[in-house]
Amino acid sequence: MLFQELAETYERLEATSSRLEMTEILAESFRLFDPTDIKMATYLTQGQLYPDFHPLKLGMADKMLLKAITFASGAKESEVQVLMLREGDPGLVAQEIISRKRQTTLFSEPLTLRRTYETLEAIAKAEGGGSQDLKIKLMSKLLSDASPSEAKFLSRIITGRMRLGVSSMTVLDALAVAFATKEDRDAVERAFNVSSDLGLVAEEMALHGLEGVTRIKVEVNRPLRAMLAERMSSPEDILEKLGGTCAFEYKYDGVRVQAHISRGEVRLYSRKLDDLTSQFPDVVAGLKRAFAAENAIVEGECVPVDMNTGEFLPFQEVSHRRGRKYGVEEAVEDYPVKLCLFDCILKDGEDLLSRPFLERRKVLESCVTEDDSVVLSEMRVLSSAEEAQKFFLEAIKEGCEGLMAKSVADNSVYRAGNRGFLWIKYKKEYRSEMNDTADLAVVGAFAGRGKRKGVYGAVLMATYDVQADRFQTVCKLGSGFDDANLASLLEMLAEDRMAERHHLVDSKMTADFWFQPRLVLEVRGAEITLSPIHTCAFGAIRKDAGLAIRFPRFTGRFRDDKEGREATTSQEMLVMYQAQLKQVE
């Protein structure tokens, strides 16, 4: 297979903003490949080399793929650097040079999906001296043999910025349409969700259909998509939902983690599959002690612990931890974490997502010995909402953010990758207008002014739609910013930064700069009120209007363990408005 068709395929893609039309795109070119080329084509139209949990990414800074393609035309270096200043999309630029290197120049030498993938597999392993100069070479090889628009994917996939639109959704969607039906369609996602490997899931589908989807299985070492929880706002609606009776637990202010044992060896996973292993070594040990099973997957809580009080911490704390590759051992030290485990998906081999939530949890207790490093979550089954508002203020006085409450019912499975009223948040916060804390999606943002000139002066918020799979303003963010995170927004946001609004972003406010939903921000405000100039949930309350945070705040949290899917959804918002004592109808 030529890495043409990808391209053209790619073109196709960028030229329509309709996920429909996407998928009807995807789902033709899928059964046009080679089904043993599909596994690559899936990772790089995700702009990526492998499943997401994989440690070795692919990445080339812009600098060193602008080399890349001076090299490969021989353009004048000021010249390509002129473009990127003008366009600011390195394949626009790519696409732009080559295209004048074709007017002269004649390739000889195809590229194949199969080439250019071992290569950039190549560019991705080259580490230690000479590997900055290797990355170019091999860049460059690629860059004197693509064609105009094979250069400009090139460029963005080793950039990691397909700037395409493309989510896993649309991709499942596609390879339901291509190899089975819409019918399949949730079949196809739980394969994705108990393996998060999408270039796994198109494979099987290409060779062998639905049958190879529904062989693949939890596995050790292949962390899961977390189930996630909807909220509400008082243990009386809480009981009526999940049957009158349900298992209240301590919601913790601490990092998720998926931890895979296996024969002693222990890996840990983020919300995000980020591996976690070598940042939190104190976990692992503690976990080698502590866990007794050949082979496991469990999920805990990392929460910040003061080891003189054992009193827990804020979040803030545990941060310090994330993303350190130096000083991990006075890490250790200085911000202790104690894990504490409530769930079990897996153990010596057997399968226990459709088993009931307490079936799971009795599994889990079977296995842990607790000591001052792993604990099991604090949990208790009641019946009573006076007793589960007692168990609430509880965890509020130990320093939890306050309660996760789960279903007992024979179908309380765990749904991977899948939010549901199975478990269901209820925080302090809810029971106020809003005191509540939302994490909201950047999409936007304006220029600074004044102090604030030569950085962004605010940022435009926004929730997730699950339903219409859409980013919908909720805010315009400008307070609560200090110089050093004004500063960071800059760098967080650069590579993505788009020249034109995301086209899965619905926004009646024009922004100065635009960007791929991906940066999830922590948010606090006073209430949530109705705005005739934000999306989020617009028509659901009154038809000529949205919901809006007043008074919004950055709390200070980057939440870097979400992505902008995982952002508070629309119809999360929709019930913590009608929660308010004060509503506007």
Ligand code: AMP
Second form
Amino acid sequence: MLFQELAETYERLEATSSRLEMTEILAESFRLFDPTDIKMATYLTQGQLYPDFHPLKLGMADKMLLKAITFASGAKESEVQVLMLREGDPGLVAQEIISRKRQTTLFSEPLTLRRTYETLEAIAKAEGGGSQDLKIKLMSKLLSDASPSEAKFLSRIITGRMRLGVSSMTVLDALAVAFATKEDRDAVERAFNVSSDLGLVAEEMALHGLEGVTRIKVEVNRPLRAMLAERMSSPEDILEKLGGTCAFEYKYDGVRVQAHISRGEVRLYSRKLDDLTSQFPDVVAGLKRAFAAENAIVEGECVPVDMNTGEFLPFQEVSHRRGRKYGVEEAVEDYPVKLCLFDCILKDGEDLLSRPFLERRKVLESCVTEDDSVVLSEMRVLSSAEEAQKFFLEAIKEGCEGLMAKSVADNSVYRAGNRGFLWIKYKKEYRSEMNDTADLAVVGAFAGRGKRKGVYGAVLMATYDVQADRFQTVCKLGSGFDDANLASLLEMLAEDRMAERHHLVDSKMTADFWFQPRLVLEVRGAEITLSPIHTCAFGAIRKDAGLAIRFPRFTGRFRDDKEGREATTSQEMLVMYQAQLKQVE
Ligand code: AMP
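Now show me the form predicted together with adenosine monophosphate (AMP); what you just gave was the form predicted alone.
Time for the whole complex; same chain goes first.
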């Protein structure tokens, strides 16, 4: 299959922001593509070479890409740079320069999808001395054989700017439509949730249809998508929702870890499926000691502890352990952690996903020997709101965020990748109407003035509307930042810059800068109010108003474990607003 076919699909996808149209375009293309190429096509559509959990990532700095464009086209470096300053998007630069190029390349080889993919793979793998030159050479060879449109998408893919707005969920919709029926969508999503591998699901669908995806099972060393929780604001409501009795656990404030154990080897994955193994050698060693099973997949929260008192410390302490390449040993000593296990998904080859929660807990208890570094989560099965409230206060006193309530009904399965009422979080902020925190996505920014000249003065924050797949603004955030935060904000947002408002963002405000909604910040607010200029849950309470956070303040916590779409949802904001009203009454 030619890469051009894929580029044509991208052109069509780029021209629409309707999820329905995107699904149709993708489904149509999937049917036409060669089934053996569909895996590669799916990864590239997501701007990736492999599934999220694969440690090897594709990435090239703009500067290197511009060099490759220069080599490929014979254009002057200054010409390319001027264009980059004007466009801000290396994709458009490549497209323009390649189309200006005189048609003199007599021996250009056609770009097959396989060749394109394998070259990008070689670029990702190149390391060590001379690798920069090699990467530029490989990229420029691809570009010199590319059409302007192909060059645009290649450049976006390699610089991490493939922003077609095609979510994994849209790809799953399209796969169901292309190779089965709309009604089979759930089975396709299940396969993705247990494998986290969109390419694999696409390939199985293309080659073997529904039968292929139903064969996809949980496997050790292939992380599954995490089960998520809804939120409620009182133990009474929670107990009622969960049928009168449920398991309450401490809600630890740390980093979620999915551990895959196989014959004494341990791999750790984050909630976003990044490989954390090398950053937590102490947790790896602790799990090796604690585990009796031949193989297992377990989940828990990694919480920072005070090595002298054994008490839990605030979350920020554990963030010192994330993203380190060097100094891991020192960090282990300076910021010790404890792993509090709360679920078991597989043991000795047996998939426990469809077992009720208490059975999974029993299996977990049977194979773990607790010590200082690995423990089971504190859990109590309760039917009384009063006792739940007492347990909640105990959790807070211990330094936890609150409680997690878990259904113990027969259907309390592990729902990979799903948010639902089988798990309900009950956090301390919800008790006080003026003290909520929300995790919001940065969608825009305003130029700084006075002391903030040269950095952002404020950022435009949004919730995520799950039903509509849109980001809706909820506040303009300017407080709570120190100089260091502001500087890192500038850096972190650089790669998300867009020339105009992202098509998934609903905003009545006009920001000075717009971003791809990716970065999530934790924000504390004084109050949630109605506002005509914010679009969060617009019309839900009053026809002409949305919800807004009053006096928002950045808590200092960059939620880099969350993606844009994992921001607090507009629906949750509505629940928070209503809960707040109840408490005021
Ligand atoms: P939130 O990040 O506020 O949406 O809350 C969900 C997160 O709470 C999960 O992703 C876990 O990282 C964390 N958590 C802490 N304790 C537990 C527990 N006992 N059971 C499940 N999740 C927990």
